[in-house]
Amino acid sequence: MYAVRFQDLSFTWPNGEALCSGLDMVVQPGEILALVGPSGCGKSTLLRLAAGLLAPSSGSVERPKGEQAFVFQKPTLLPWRTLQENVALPLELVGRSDPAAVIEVLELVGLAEHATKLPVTLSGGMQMRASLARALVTQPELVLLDEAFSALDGLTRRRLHLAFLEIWRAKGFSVLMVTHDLDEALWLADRVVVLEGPPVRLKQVVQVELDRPRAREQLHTPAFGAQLQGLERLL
């Protein structure tokens, strides 16, 4: 069983030029995968093809039938929309009106009760969270997440870890990330597969030895900083 799975995974741009070729990864069914490497090896890319955005030169991207979510780096929220507004959009994109689901998943991440507000009278973080609340209103099975997390500030970014986490271990989704903060990566994921190119390798996929549930205290621990320094020796 997989949420993802890419085989023999070919990517050729229009100019010619090659994203991968020949890619073989996997993301387990309930898991936090995350990618990393250098800016420009093609890690957005790879997402957009795990997400049918794309479609492969050769090989395949295969995806159990099922829900799927994508997150941005911004929260591209429609400003004349309230967030209720804005989370019944990919219902009724598809003919389905729940406004039960809509309240609930305001209600995990914490802005029932900004429910009837607009985007602007709400701060960065919490937009964020209204985005999340958005592609987890139709219950995905896997939820693909790009940079997600960059543009909050550390203190409000460390929050929304925490409440993404929550809402991970409630539901059960898989999660293919995108990121560039080491320690981000190290603090969600089960396993972080550290990429090289252009074009995009596997240079190595490291399982993170950390207990779960999360918890803050082990940001600070010896096993911590030394994962998180293996992980920059990879890159």
Contents of the next structure:
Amino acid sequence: MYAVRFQDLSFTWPNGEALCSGLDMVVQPGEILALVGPSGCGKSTLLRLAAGLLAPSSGSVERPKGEQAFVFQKPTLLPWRTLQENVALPLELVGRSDPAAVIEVLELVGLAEHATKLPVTLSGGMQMRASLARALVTQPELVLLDEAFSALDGLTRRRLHLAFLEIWRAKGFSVLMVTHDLDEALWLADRVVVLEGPPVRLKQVVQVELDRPRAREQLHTPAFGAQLQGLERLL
Amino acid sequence: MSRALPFLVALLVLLAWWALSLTQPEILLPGPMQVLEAGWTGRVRLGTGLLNTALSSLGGLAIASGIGLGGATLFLRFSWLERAFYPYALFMQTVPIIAIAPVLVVWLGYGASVALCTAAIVCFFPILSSANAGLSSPSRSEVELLQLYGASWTQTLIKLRLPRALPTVLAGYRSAVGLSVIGAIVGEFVGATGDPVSLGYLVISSSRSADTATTFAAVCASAVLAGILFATVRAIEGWAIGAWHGHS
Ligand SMILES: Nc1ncnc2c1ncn2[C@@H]1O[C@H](COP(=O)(O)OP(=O)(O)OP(=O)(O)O)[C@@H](O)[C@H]1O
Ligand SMILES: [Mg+2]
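In place of the form predicted alone, output the structure of the form predicted together with the partner chain.
Below: every chain and molecule of the assembly, starting with the one above.
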């Protein structure tokens, strides 16, 4: 069983540069897998391959049937639509209408009372939460996050991390996330994959030794500090 | 205070015009009062002329919109069409309209259809190019978001590209409406018979009979027409995109 599986995956850009060749990687069902690596090594492109937005040049990307969702670094809300219309977009595109589901996910991210507002009237953190709500509205089995938290200030980011972990625990989807923040990778993930490149290669896979559900105090334990140092040395 | 500034400028210009007109014979430079008087005396002809020129401008805008917006949508759908035709659209833009107008008279004969065509020709390009740019303005992640949920080409057009294009297209219309009035008047200079009467015809005929005050009145009327069209576009902008555009 797997949520996503890269098998002998190669991808070459139209200009002939190779993004990766012969890459193997598996996201287990229900796990949070974080990708970290230097800027430009190919993390976002791997996510887009996982989502099927790009087709591999050779090898395969396998996903079991089921809904998936992508959260971009920027909220990517359509500014002419209210929050609830934005959240309803994925349903609308497949001809569904489910106002109850829209309100439910907006409640999940704490935005229910802002449902009828336009994105421009909301803060960056609120827009990001709306973007998360939109990702969750189709009940995805796989959620792909591309530096989804990185544009937020520290406090907002911590709050959204906790909210995200709670939703993840309740819904049980799998997560493949890209981040450049090692703290964030350790704090959220079950496994952290350290990448190098380009062309992108797996440098090391780190099993995160923190209990779940995670609590803020764990951030200050020696075990966390040791893992963080280990990761820092790898990069 | 800053709101009053434009009015202050207008007042100063009027004053300067009035002062200057006192030093010149009326046939060279009529004063504001003489122009108002000529406008009042010829109000029926001026009004009818304004209406007919407005019809040519709006008709030209409509034709240019059909071709420009339709063309931009086709360019988006079939990029080879864009590569094949865009250079010629650009080239057509560089041909002076005053040179095309006599050819149009040869083809269409004298009458309002010449003005309709010149209006359409001059405002076609800003509409085409703004729609072309606007339709491809969505960011990569916006396009990918829709792609991710299996949106069809038509869904992407309606739910993403068209609304995204609105600010750019309306900015294009801001220049297109002014151009359409210019185009219509040039067409009337060359092709109008005076029946029906139009602003371009009034400008030409009154200047030939040295009725400079009427010429000025007709010029003012055409400025009023362009102003009304411009204000209409601004109003549409406020209504259609004011709530979400330009905030972030
Ligand atoms: N269209 C393209 N043609 C050729 N090379 C490309 C193209 N798009 C991206 N690349 C290259 O692919 C590599 C990976 O890009 P990608 O955006 O996946 O990196 P990333 O790891 O997400 O970087 P960052 O951390 O800065 O977001 C980069 O080196 C980039 O130069
Ligand atoms: Mg990236």
